[in-house]
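In structure tokens, the next block holds one chain alone, the form predicted on its own.
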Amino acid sequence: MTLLTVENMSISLTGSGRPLTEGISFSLGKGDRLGLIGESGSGKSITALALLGLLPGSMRVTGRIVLAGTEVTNSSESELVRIRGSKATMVFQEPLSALDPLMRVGRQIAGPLKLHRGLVGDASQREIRALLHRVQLPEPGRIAASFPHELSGGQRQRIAIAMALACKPEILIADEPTTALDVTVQGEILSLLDELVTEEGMSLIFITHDLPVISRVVRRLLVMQDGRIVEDGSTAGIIASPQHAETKKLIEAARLVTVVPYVSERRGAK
């Protein structure tokens, strides 16, 4: 079952002839784990934002993006609000900037629960505590009553993941979700994402410049350079036999780190 189809997508600045990305095409099926990897400026993050119609008005998208049966590029903002969260959602690199600093954590999780699932009152509070427990945060009641600045970076990222899970999306997009974290917390977040995606049956798009990180959680890689996909293949195949110079450079940059292609003990490599 195909959940996302991207056909010949290009992104450019309004009034500029130079594309920021060009000719991007790929699809995502149920349960797929896809990685977008490339150096800063390669176009991977704006590609992800385009999938949810989150690009600023200064950028123009051409081509087709079909998400859960909805043509993103031709949809109104109200239509996009309906599918964001319920069909696909995004976890960003820096949770402190993604969370409202003036609002307690529980209220922030309550928003999407009300919008997409109609949960309010006691039902909402029970679900908030369950979600915080699900992302392995101790003392859910205390966490829910806290402001983001009162929590650590790892805790804030777990909260961002809990918010992403709140509406039971079919696709989880993770944009550099571990870059701002130290190595130990990074490993914990990666393990958590792997577990949640497997157990919830979600599809995953994981974006990073870090090959050792992405190789732990995805089965297929799209390597990007200068706004284009320059290599597309299985994670194991690309790591074992890279074809493009950009891919070889990324592997060389990771040469001091053990790069292990994704293998789930529960589901096996695909």
Second form
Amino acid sequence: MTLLTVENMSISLTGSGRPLTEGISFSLGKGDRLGLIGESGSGKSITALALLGLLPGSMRVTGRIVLAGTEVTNSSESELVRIRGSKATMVFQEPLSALDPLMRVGRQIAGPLKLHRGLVGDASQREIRALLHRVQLPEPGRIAASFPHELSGGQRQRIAIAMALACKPEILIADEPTTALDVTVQGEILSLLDELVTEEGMSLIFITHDLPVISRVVRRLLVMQDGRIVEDGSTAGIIASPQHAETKKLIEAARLVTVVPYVSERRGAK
Amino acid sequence: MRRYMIRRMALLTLSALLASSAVFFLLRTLPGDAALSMAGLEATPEQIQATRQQLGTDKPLWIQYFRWIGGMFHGDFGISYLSKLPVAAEIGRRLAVTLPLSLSAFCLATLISFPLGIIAAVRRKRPVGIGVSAVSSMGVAVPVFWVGIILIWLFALAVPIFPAGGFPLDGWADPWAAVRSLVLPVVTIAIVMSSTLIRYIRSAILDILGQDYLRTARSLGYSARAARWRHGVRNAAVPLVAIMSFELSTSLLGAVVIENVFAIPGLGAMLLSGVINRDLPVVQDIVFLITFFVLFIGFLADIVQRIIDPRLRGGSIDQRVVPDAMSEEEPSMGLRAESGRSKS
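Next up, the form predicted in complex with the partner chain in place of the form predicted on its own?
In what comes next, the whole complex appears, and the chain from above leads the way.
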């Protein structure tokens, strides 16, 4: 069963000739896991936003995006509001700015629970605790009463994942969910996402510039460069015999990461 | 939070003390002897000495200072050199004019600026929004007394609806007459204040509209409007509290200036005549009261901001969130993630 079809999608800034992405096509079935990989500015993130109809007003989309039977490109905002969350939702790169700094995280999770599942009061509180448990956060009572700035980066990203889970989405779009995190925490968040996607039977679109990260979670890869898909295939196949120069570059970069000794890696990080 | 309140209150007291001593000692550096001019030209040295004793100016300066501060705690603001009457009573009478004037100007400015500021932010690319921004930018450049003069010309001379100036001698005994004479000065202050306020509100709201958490809320299924209500209002309140507190102080200062344009016997007129007549008790009392008012508003704003924003609670004492009014930066909308990646 196909949940998402993208056909010949191009995104451009209104009033500017050069497209930001061009001729993007792919489809996603139930339980599929798709990786979008490419350098900064290759158009991965705006592709993800376009899938939910969340691009800023200054950008125009042409082509077709069909999400759970709804034409995203031609739909009114109120139709899109109905499918966002329940059909597909997103986890963003920066967990700190993605959360409301003035709202306790428990309440932030309670929002989508009420919106999509009508849970309020005790039922909502129980579900918040259950969700916090599922994203492997200790002391759910204390965490739920915390503000985002009182949590660590990894904990914040777990909250963002819990908020996404609260919607019970069919597709989870993770836009560089580990990029802003420490290397050790990255691994934990990846395993968590992997586990949750399997348990919930969700489909996953995972966006990153980091090949070692993406190869741990997805079986199929789309390599993007300058707004175009330059290579499309199974993760194992692409790593074994990359066709495009860009793909070779990403693989080379990944090799370097594993080879570079500890000390200079630290210097590079700071 | 309680610890912060105590520290902040200590800071308020310290600033008030510093301000009072600055006001007091700076005024004492002025040349001249009040007792000499009060006793008159033909006074004998004994009479002058007696006047000095009566005024308390024969004592060392620091004793005079502490007498002044101590007196203010139980409502004794000293005696005017000129009228020989208690300053406190006169200030009370003047405040009955100046406070209504500045507070209604502040309220009117708020009522004008919030809707217009929001329109200027939300419709920033439409003619309405651009128009509001342009007019408010012009308003910022216009001096308050000029607006006053234009309004007098329009609504007191060309079309005589309101009095050109003055205030009923019997104060608020005839409320309608009192209100009528305050309309033009209130509108004058409100117009000038709104111009600044609209720009501040626009920039604060633009900043909030570009925040990532609004996009998160929308990705979870909230409509843009619902997301703004759920997350935007509270977040916008933090900078807006700073702006409003600043403007509340400005409204009092504006009243002081505009009273002299409209010949209104308020605190500003009293201050001006105090300065002209070298009536030091009057000048130091009013300057200190206005300073204290400004300090106190800042104190309240700091407390309110900390009630709204938990991030400020652990922070240092001088942290107040003030948006950059002159920033013309557009909100980046969904593009933060894209540009932020270059850091990694």
